[in-house]
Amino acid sequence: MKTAVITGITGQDGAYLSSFLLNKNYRVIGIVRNASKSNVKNLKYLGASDRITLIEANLLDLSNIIRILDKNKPDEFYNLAAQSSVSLSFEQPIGTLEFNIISVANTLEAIKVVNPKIKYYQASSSEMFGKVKKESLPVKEDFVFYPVSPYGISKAAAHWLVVNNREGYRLFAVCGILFNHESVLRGSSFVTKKILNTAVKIKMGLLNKLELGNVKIYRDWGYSPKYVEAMWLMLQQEFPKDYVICSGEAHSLEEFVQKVFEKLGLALEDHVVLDTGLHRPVELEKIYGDNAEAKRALGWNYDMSFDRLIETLIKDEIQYIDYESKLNQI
């Protein structure tokens, strides 16, 4: 039996991912920051709260990761911990900046010193490449950073700190350049998490209005389920290499508001309220990835359609709702 350590074992990747190990047979080891105050109800959804471990530490104090990996004896470390909102880092620069590079950094310093055969995976992101040329799109594995945002930045030094600590210690490290992906575990800070769930609750007539703010960016959406599964398969491989995982299209904000609402037979101008005021300082109008490496390299299956991809969330966001409306009649 492998073991793995997860941090953000709590988010949308980490419930994913738990879910996927315990079926491979891993134990399972989750890292949070305080295992009485943590919300647990994504891993419950999914039933994987009762079968995983969780255990306190505090990502910026080395000695908390060195005294998990020398207890734990992990094969396997996925880092999925971070301020992971786009929206918030500029509100919150310094904070993003500090937990999402200095965790890392303790992370592979402390795999350095108790295991160097750890394999670490690291969550790396679309946002570091922001301002890529229309006319060289799609992005793919070679493209040069030029992030637009802090967390886009702090994503940026975590993934160079990992390609560093691979190329000059020889550590099995990589980073999985992930782009936009999506499930009924979005948090609710999330743009198509608010999309979908207020769809639903309009369609219940529970709500009567979505408000959004900037509608005309291009982003490549998929499914976070499948997403995971690249991350496993990259730490499976011989030789550590970091991969763009996508669905390989871009697709609007706009299209994206469509079909949520043309599938729930909702009329947009009925409901959907613009708001400038919901911009971000800076915004990138049209990014999307190849897969074609990590298809061909890993072996990863990704053939979800966009309109499946919206089929699946709204399913799923009508099953969570339900789910949710049980819970709180006990």
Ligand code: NAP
Contents of the next structure:
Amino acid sequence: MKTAVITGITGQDGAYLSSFLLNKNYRVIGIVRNASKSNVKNLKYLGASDRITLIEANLLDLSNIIRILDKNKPDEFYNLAAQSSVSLSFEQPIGTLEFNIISVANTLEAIKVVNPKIKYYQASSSEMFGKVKKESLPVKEDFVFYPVSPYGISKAAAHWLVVNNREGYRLFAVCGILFNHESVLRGSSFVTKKILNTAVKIKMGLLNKLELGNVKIYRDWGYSPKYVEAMWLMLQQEFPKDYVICSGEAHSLEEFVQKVFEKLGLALEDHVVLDTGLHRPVELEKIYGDNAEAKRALGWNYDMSFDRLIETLIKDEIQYIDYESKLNQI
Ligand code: NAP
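Switching conditions: you have the form predicted on its own, so give me the form predicted together with the ligand.
In what comes next, the whole complex appears, and the chain from above leads the way.
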């Protein structure tokens, strides 16, 4: 039985990855910042909370990580913990840089000290590419970084720490450069979750208005449960290498909202309010990636169209709202 340590296990990807690895018969250990206060609702929803071990640790404290690795002897380490919101990174630039960079440096250092054979996955992001000229799209693995947010800058620094450790110390350390991926477990501050949750509640007569910022941005959206499979595949390869994980299509946020409302039979103009106060200081206008290398080398099979993604997200959101309301009645 292999052992995997996952940081950020309480988040969207952490929960889906746990569930995926448990199905592959892994022993799964999750690192959380505060075991007594940790929000395990995502893990509970997927039926994974009773099958994993949670360990409290401060990823900014190297000695703490060394002890955990020494004691639990993992084969694989998935580093998903991060201040993951682009918007929040403009409000908390220093905290974002500090955590998103130092936690990566620490976990890599700990692996070098305890066991350099532990395979390491880092959650890199398409936000590292940032400002990309339209004629250069789609983005591939070797593209230059021009991040436009403290979040993107922090992820770019963390990315290079991984590459540097791989090249300098021959660690099996890789970065998955993931484009936006969504699910019902997406945090409530993310725009896609806000759209889906509000739209379904409008349909149910529970809410009436949806406030949005800039809807003219184009993103490459995918489905989280399928993206975590690529993380695992990257650690099963003979040689460590970074991959772009994306759907390969760009759609505007406007189109995202329109499709959700259309599929729910709602009229946009009756409910959606645009608010320039919600715009970011700097915005990445259009970005999408090329997943050919991930499909070819990893055998990652992603074929979910944008239409099917929206249908799946709506269906999942309806089920989730039903689950939550039943929980609240208990
Ligand atoms: P998420 O739902 O926001 O989860 C973030 C996780 O990080 C949570 O478990 C959170 O723990 C933990 N965390 C945050 N700050 C922490 C801190 N100071 N100390 C310890 N733990 C902390 O994010 P996600 O969508 O699953 O994304 C997983 C990773 O992929 C992140 O690194 C994200 O930046 C990256 N990524 C995501 C996307 C995407 O579209 N989802 C795309 C590219 C890259 P708490 O429960 O304690 O808050």
